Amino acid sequence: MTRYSAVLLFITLSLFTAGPARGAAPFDFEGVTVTDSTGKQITQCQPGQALRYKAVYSLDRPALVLLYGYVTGSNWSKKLDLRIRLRLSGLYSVVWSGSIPVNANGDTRVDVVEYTPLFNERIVRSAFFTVQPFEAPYVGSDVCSGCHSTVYAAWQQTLHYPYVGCEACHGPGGAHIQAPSPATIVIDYYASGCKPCHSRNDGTVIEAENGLIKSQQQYNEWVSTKHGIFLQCGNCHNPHYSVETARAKAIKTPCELCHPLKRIYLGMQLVECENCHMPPAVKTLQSTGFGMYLKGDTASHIWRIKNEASYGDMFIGSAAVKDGNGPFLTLNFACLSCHNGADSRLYDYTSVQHSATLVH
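Is it possible to get the structure of the chain by itself, in the form predicted together with heme C?
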């Protein structure tokens, strides 16, 4: 170590450890509050409501602070993701947002952990609130059709029809049909509303079988991608419309809107973004082809293509692999699902690996 870096290290260490009360933790964790989306503190809320969990802490000298936590209801839970803060002395807050699932009910607990690594000190503060479900009976989708005929007609064309009714996403409608207004019905804008049906296991592992992703895992795929950080399912989807038969309305935000600078070369201007980035790497009912030309029947929600990965690298055992940037698709799905001699000219893995870097 040079003398210069030794001095720097000393200064850094003393900055974080020295101070008025040496040895004592340099912080106080004031507490956690639960507010609605306008910032008003609440102790009661309704299913579907968007909430914010706010942790307030103070430092009397600079420190590195890690905060994370859990929201736990009687039949659901949610992680509050890790936030890392390097701060000077002062009063600070961290806010997480999320929504209450449509089927939530009763007492709910929020635990936030504040951890200061240099002091190896953990403090937990909690807050409590109650979810008051609408005291309303379920009335069935047909009752909604009278006033929401357009939505109803669109829904009838989707795969949600007939078993995933309006109330599966919007909660019981009994109070709403008596007094129709936004205050008597739930809209859940978060992916947690889709998770109960579009995920397997606890949502973390992407399960696979015979070289293809298993069905009903859009949540598992999405959650550890970049889109999982920035977008909810509902930012791309209007779930009232069918992706198959009313695509323009079902996909309300085309890729190009957020990625306007992506150009496609190699004579593939007519190929859609989804053909390469959401290929049929998922099997719901059937698969076709074999070996590197194997494909399923359902679009993947992984999006990221890893050119340098070899054929077979996408799965280990019965799960999709995640590297430091999350899960990825290999070129047998991104390219060979078309370049298989049937849908387009036949290529092998090595040739598409050579040309993949030239697509954009």
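Since we're looking at a predicted model, the values are computed, not measured. Positions refer to the first chain, counted from 1. What changes on going to the form predicted alone:
The rigid parts compared between the two forms meet at a hinge, and of Arg304, Phe134, Val113, Asp81 the residue found there is Phe134. Each of the two rigid parts keeps its shape between the two forms, while the smaller one turns against the larger by 87°, per C-alpha superposition.
Instead of the form predicted together with heme C shown above, give the structure for the form predicted alone, please.
Partners and other molecules omitted; one chain follows.
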């Protein structure tokens, strides 16, 4: 032990043993208050607000005091770091500062512990306040462009523009403007966020008309497939970009990432996966061709090709057929959408049915 440490220990022990009533704890924990940054005591605050947590205690003689604590909300918590105080008799306070998380809400409890090691005395005092989230107003997509100019410009090139704005998917932006953070805006990669605009009926029946799938049923198709078990729309799509004008950014995940063992033969190596597995079996505005060469103008999200199915097996009445593995595409869409004599060499249904099994 150094001379400095020995002197400090002697002074500390002298302080502990000084004065009367040595058997009783020398302090009184007055209480805990919560104030705003100006020192005004509060019982309610808003997310992101700066607060102070103040513990007041008094000593009737010199003593060593340790203070620490916790702030606990419904969905967040904060530790009040340890403060060590060696003081003479008198009235003292300790203050911790911090900001309320932007996603906080509801009742919050502050617990401060005051502990004197010599007497092994521990006292806890508490305070309570409520975090009241403010109602976030809608601000409009133009306001978002101030910070997100690249995404805003890309959105203007999509079919979402101008009617499906930022806040249609991300929720009101008022809170995000005041406290920019992922916690103050909706970031939803799940299909449930796309469903309101990309589904019909209750999302279970894939509606059809005149030999084609009706438009705006990407959710109906997806949820009925195996992709609907393991993937969400946001796993593959970046909705800020257009598949037509910025495909490399719009499609986040290539098919090969999930299907690395798939091999393509029969001279089809230069054909994109979606040409066959996402053919234009959906009509949004117009259709072309006729009979088994009929095709729509929008890609299907069914993916599975049923080679053994016959032409016409894909629909019954006004709905797509589902077997034990869900809905399926027939070869008139998967193959004859291209092999129609105009876009590629002409084949008939029987010919492609014989060769389709050789592609993989």
